[in-house]
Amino acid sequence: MLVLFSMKNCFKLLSNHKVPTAGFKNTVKNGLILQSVSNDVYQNLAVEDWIHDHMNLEGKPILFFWRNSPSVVIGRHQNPWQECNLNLMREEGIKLARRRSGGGTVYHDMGNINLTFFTTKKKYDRMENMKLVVRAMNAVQPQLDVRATKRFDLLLDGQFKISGTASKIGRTTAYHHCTLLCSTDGTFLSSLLKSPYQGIKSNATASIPSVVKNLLEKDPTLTCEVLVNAIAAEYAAYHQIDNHINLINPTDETLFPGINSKAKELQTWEWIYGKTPKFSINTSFNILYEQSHLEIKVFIDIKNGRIEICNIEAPNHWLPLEICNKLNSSFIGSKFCPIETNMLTSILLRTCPEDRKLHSKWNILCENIKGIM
């Protein structure tokens, strides 16, 4: 059942600030059931991040449903490079974020549940939290083969992943949150979580890549809509507090304050790109100039997003050693990423104005050099 209230007074009295325990209790029970009306990732993001800070979950567990338009999210000591095709998702506008939890690479469209269960530290269980998403699943489906694994997935006829789960445990409070594939892209899926990047080495966590399938397709009836019902149900009944899906506005400050500067932080490069763990890339690609083909090495140490250091040797013949290290400098410093090379190869080019041939042979090696960031 979804309700559409102010949830204002409800969050002052789960918050940290010293409430009385009656009032606690006359208003919100037990604990709430929440549902994100934004489809924004880094909204919802902000969500979690918020309830973490700053809400006192003693004895008032939350459920949070939200779903997202086309976005590919990041553990938090992952590398994008080597978790996702970034040219891609440029080309199809598909977001990026870098979320706080650790864990594998997820991608999300609205054919996805995401499930955030919030909990004190004490009460953490992401066991539990499967086996209540597996019981109302049954509960819609009893023929449904799902289980849930060690490493906390739920696998459909034993095989297909549906679910992955990743978490954050803070020093009082903590969360656990899953996916649950419903009706998600699979096309779009499988080619965006395939790095195309060659000769990446780092100490970054890997995903582990596993076969999928949708809900949908094992029953037509498994819908979205059905499934955020039957687990609210589930987790209501679980926890005794009234089956209620209260939905909330990410970006609304007055129930939220502080959380449009969250949401604008998991946005920014320095969090998405800048913290990837130090790696380096040793690779080399071969270009056609004038009907001949050239091998171009390339050695580049990222730390922090940031080019530390950087060996792009072409043949002496072609581009001239000191022209290649002029290029090499001009990257120490920069940011690992298309655009920036770009507004490096619009400076350099200045340098040498009237020399076009040169100008042609840099900007076939800075295409090359953006077609690896």
The other form holds:
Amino acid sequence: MLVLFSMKNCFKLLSNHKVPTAGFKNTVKNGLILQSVSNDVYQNLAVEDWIHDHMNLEGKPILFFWRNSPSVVIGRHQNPWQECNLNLMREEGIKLARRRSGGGTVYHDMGNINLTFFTTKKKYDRMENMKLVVRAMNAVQPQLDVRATKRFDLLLDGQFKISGTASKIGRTTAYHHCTLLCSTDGTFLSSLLKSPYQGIKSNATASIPSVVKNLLEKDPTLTCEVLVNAIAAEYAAYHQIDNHINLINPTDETLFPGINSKAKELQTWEWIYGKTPKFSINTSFNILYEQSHLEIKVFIDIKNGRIEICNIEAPNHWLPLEICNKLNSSFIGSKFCPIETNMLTSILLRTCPEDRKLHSKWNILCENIKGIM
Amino acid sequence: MLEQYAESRLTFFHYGADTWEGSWLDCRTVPSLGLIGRLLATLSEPAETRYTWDSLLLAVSDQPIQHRPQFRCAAWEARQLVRRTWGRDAGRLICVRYFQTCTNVYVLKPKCVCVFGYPSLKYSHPHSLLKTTAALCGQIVQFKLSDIGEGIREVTVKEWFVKEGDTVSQFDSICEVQSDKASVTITSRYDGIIKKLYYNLDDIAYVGKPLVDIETEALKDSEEDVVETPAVSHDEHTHQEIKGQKTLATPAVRRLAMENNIKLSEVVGSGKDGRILKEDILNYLEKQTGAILPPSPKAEIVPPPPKPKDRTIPIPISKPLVFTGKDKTEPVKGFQKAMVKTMSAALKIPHFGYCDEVDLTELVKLREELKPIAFARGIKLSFMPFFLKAASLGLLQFPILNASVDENCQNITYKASHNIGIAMDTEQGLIVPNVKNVQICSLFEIASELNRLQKLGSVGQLSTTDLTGGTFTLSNIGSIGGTYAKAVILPPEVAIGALGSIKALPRFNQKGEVYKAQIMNVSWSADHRIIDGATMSRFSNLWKSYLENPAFMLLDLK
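What would the structure be for the form predicted in complex with the partner chain, given that what you showed me was the form predicted on its own?
Starting with the chain above, the whole complex follows.
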């Protein structure tokens, strides 16, 4: 029941700065159900931002369905180094995004449905939304044991988490979004959401790991499409609106003026990594060099994703102190990022005395340092 | 009775008894002026409100009206003093007002303090609110954390978007708080200056308790803090919006301007964000030869246009355009800092340049033939593999160009491998990965290696090995544009070549006929301490000959 039609008029009527509600005949209860045609996590997050910033949701709540290609999404105030395995993500080409709502880290792929409930600040009610989802699922499968917890998660059979929740409250509007695990790659999920980085001390919001399960494993009839339709039907019934799922293209500037710049902002390093709350790393690693083991101690303080204080201590006999200090001082102010570190160190090598041994030591040290980024 | 003080601060006193006891009024001084007044009151409490004031005269009493004559007396005395010190005109500017404070204390306050050229009043005590009919200053408002919904009583402050002293407008974001998976953006309800932040990062903030203190700039007549209707503010500011630019000024300044018949748009503000301060008005006044002009009541308050929605562009008055852009300074850090170090080291090398022109007509034809074959093998073939191979063949004849000198130029090391670097422009900046051992690679192998480096370079995944160990560099700046360049040698190398873009130009052939030639310019730079012009020239000629007649390469190919 997917109807693709021009959304222009609809949005104009709902937008703040256009003529409001003049054309809407049905004044009792209104609302919209949207589904994104894009699988790009940044574009979909940008749609959420756009609706949150630009639409007047007075009496017109919106439900938005979206699915993403494999990505990890962290909460607004989280620390990606603490939450996920960045090295694995870089190898596998998994995108990292930071959303604007709070909460914990989730893994998205095409087997995971995301639902966003947009309402005014006054009508913000998370429990109501979760109950709606539960009703929708029970309508499809009455025997399904799905319950909403106090933390607004959904538990299957009382123990498996199938949905996590987060929300954002602004001045006049608010949104509450949640995930729904249909057929996600579970093993991949657990390996990605496990951080290998040691020694991180941070006040960032930490995720609470839970045992998850796919709905499809429980019941093969519960595919993503079935669930989307069921939830849309329940929403339409609840808000007394037409059960039409409107497809939207998040890159359409005529529908969403300014959305592409929002999507771009979500992809910048400054947003994804730079918004990490201040944290420090206190760790050490061992290097094997010519049959001897050396311990390198690392103390780094990072603020806004950039290194503020850097103290890499290598044994004095192995690497002279002034070279170490040079390395430390050059890192200050640079991004805590392996790419930048790579370039930095190779450029610095040019200004070092020409010594093959020294260069190889330097290279080994830097490769290891990159490993903790 | 009234003496001159060098410097002091205004102190507020309570008047307790019948007598006016002598405590000298503390007042600010202007550099060469001293101002005096006398506060006739007795100190009743030790820790009093302290105000720094740019005017003076405060006589305070908590006795009601019957003591007013004494106030007048004090005011008269002050006015006399001012007149004596600065002349009649200044004295005229002083007048007194009576106010009733919240705590039933009368305050006597002169109106115009602008004489003394100080910035406007700074409140240090937020709670002693003087309900004045004309405020010379803003009012400190406590902005409390409003109800977030769902019965949430406490939240964690996660990020501040403002700091003390920042100016905020209504609806600007102040901070981000988090509560149980909900992230909430708190926006300001007022325009003003942030005076105090009540919480640090990661503190728990409580709903209903103060979050920040804001000093509101202007008390609107109705003292409403939410101005929803744009029409109202438009009227208030019409006489400043002549050029569509809103001028910032406190109500006292605006009144002063109005009374002196000054258009605020004509005054250049010297305060923050172009804010017009009292001294700006005074300076403007000084420039006018006469004294205070006869006030023409509604001259500068342009009434709202009679036509309903007439937003036509107002006729621009010929004034110099004011550019309000500001310089932005930020520290050089990270990658840029490293470049600074490298380039500073590079410039210690005495460079010399040598430029030449290469006719690539034959090479262009050859590449067109070879491109599809390389593509069939999955490789994009550009001109760079040819340039690299030709350079390597040239380096075999002139090994000094593939050398390296130590810091004091005491030893030259002739490098065996030709690791030729390619300058690459990425998001992060300039990086120079190199192709290892070009001397033993075929053209195809060089091409595939270049493809690999380019792909890794675009995603920033080049390894340290790729980025170090270079012995010679070619920079294809021509791919972006340009003809000639003066490249900087990257230490520890001793030579570098910059390739311009390939242009179609008319040239003469052997027979003297004009033909269309594909011309590229190359600019070499070399370390003159160990390389001389002749060597560079011969190398360049050799390299050129290989490229102009690609068949020659076959003779020397290894």
